[in-house]
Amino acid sequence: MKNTVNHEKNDKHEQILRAAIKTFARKGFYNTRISDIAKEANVADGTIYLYFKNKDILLVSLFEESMNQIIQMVNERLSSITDPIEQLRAFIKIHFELIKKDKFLAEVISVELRQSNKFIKEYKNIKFKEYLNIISGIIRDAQAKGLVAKHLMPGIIKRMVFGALDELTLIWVLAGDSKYSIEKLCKDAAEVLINGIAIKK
């Protein structure tokens, strides 16, 4: 989120993205007024829209940057790893420290995503698909490795890992007084996600 090309002083851009996060992490998309954004913002309720065409693009613009820079992220981190297998468990790791570094982002993400893709008019979270697509090449990868039986379908993996990580995140995101660390989240996570796909030896 900080390693942004923003290097204005005033970026009201960024200002009043990170101001859209927290409101809607902690009011949800339809329960957030513009007005309370602006104010979280510091800024007047019409500048927002000189930054943003409407309150569904100031959603999706969201999930658009916020996706590219973790795809970004991701992708540099993995392509130091050669074996599918831990690249599966950095993949992992990485979800985690991206939720534990941006909360608020990760509660949106999480809680507002599904709403988004299928209620917001005309928009296809294409970034999203991206994201998700990730896993599938580690998985077919993995197979090509002969490291995952063939007959699993990385369409149908990809998913499955997303949906656990996701729920996952819920739990720490929500849960004021986490009874699970990260840690343990993100070992067990990784423990039974592997042990799920990889080909015993």
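Rather than the form predicted together with a further copy of the same chain that you just supplied, could I have the structure of the form predicted on its own?
The following holds one chain only.
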């Protein structure tokens, strides 16, 4: 009986998060009311508050849980690749695959998170840092194998890589495939970023 209750609770939690992602993407974070999310999730307004204290906490929660799933997926995919340059190429590909797979989530992460003062000022970004550290780990491995110049700082490169991917994500979210195909963005990003740091042989 207890397992059934926990399962139902987890399902409801996930149901609310998915509804929040869709609603934030469609209406914008500021214009979204808890009642809008409840309607999308097909639950009572009060049910939302059983799981999330307020709209900002809901936004942070969906970011953390989404990032946790993304990090697990990236680590699993990269674990079978030994060449760090190919790992970086795969990382970029996975990033864009996830964007194309869930445009609502991509829009929330690239656009709506920036609209929450609580997120910007108070959130410690633990999961985001973990995501960035996957990149810096790849760079350190590449440097150890003589594939990337050792004077380059992994901490700077990881932010440059993510900054480029984040900007391209924003462009695609706003313009869609009508202007830039996700495949073209992925190909060009990998070519520019990898050629920019790899040692020429």
